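So this first bit is one chain, no partners, the form predicted on its own, shown in structure tokens.
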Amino acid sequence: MGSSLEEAKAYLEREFGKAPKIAVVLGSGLSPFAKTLRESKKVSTASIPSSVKSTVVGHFGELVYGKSGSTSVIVLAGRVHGFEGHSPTQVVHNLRALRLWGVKKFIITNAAGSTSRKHKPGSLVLIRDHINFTGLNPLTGLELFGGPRFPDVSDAYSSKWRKQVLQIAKKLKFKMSEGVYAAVNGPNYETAAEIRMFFKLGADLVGMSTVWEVLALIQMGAEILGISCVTNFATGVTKEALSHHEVIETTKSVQKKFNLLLEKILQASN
């Protein structure tokens, strides 16, 4: 294991002590969930050895340790993205450090566009699979991070965990479906032709994150749940122009629902 990861692990141990069982990665506009934690302690992600801080609006750039109900959790409120000029290795660094520290389960969330009218803005969708359109992979290289050279990704987004969450959503009377997430590099939004292609290839959602993180964590033996907050119809699905402001405003409108769902998932995972 690289010295940079060992240093990051040691930093987490010094700051927070024993690792919780579960971590949450918050997507664009969803960082306010971190403010709901009790007995919380936070550090800037830029203070983690070999880490970088997010520059994107809607990401706090903080790592917050605290309790949601009776469940201890570590929350990454502000991920970094490839389009900020970072390599896949840099993007997944903090997640690898959390896994090395001892976190076993990860809830990876994001803001995503819908490739059709099936998933409307404001919907919360469980990711059941993904397509990597970035052309890059954080597993490239000689370091295996304690995992296999050729990781199996047939159940990357835990089917068992997804079934549990669908039952939780049903009890909350939340309408929740599943979909396939396509990852692109960005930072521009996709063309209408690209969205038509993604849709024909089986992608329900499209975004600029998540997949590299999931691949890195799968290699290290983590269990993963993926949740997309649909913030807009992708280019060409409607005639509306797209903006990051719309993404942030939509996540604000669904924040209360998102927070409640996460709290119940964490409670059930305790």
Contents of the next structure:
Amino acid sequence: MGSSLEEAKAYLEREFGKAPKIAVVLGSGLSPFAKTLRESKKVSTASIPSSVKSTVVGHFGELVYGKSGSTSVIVLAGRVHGFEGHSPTQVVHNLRALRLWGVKKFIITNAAGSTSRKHKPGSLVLIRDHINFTGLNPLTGLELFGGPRFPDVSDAYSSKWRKQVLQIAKKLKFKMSEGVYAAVNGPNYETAAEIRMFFKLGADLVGMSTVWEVLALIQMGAEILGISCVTNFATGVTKEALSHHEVIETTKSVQKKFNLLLEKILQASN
Ligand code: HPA
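With the form predicted on its own in hand, show me what the form predicted together with hypoxanthine looks like.
Time for the whole complex; same chain goes first.
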């Protein structure tokens, strides 16, 4: 095991004690969920041994331990991305540390563009599957973390957990559908031709995160739920130009709905 990960795990133990069962990773603009936790304690992600800094507007750079309802949860509001210049290994470092510490279930969220008119900005979409279009993989290398060399990813986004969440959404009267997420490196938004290609390949959503994290966690035996907040129609779906500002504004408009859904999911996963 890499000693930097062991140090990160020891740091989490020292700061927070026993690991909760569940973690949430918050996507761009979705960080305010971390503020809804009670009895919370937070650290800056920069203080986790060997972690790299998040530089993106809309990310707090914090790891927060607290309670949502009666469920203990650790919330990472400080994801790092490949486009910031980090390797897949660096991007998944904090998640591997959380898994080593003992967290079993992970809710991974992100902001994403929609490759068609099917999923409108403001929709929350459960990730059913993904396409890793980054050309990179955090599992490259010799570190196996006690997991398999060739992990099976046929149920990477737990079908059992998704079923439960669709029921929760129904009870809340939220329209929720499922989709396939294609991951790109960014940082530019895609060309219209690229989006037409992704749509033809079966991708409903496109974004610059998530898949490396999911691959690393699946290999370490975690259970995963993926939620995309659709922030915009991807390039060429409409005539609008894209901007990070638009992405953040849309997440603001769905924050209440997003927070409520997460709260209910956490309650049911206790
Ligand atoms: N493309 C890639 N990443 C994104 C988008 C997009 O349209 N929206 C939010 N993240």
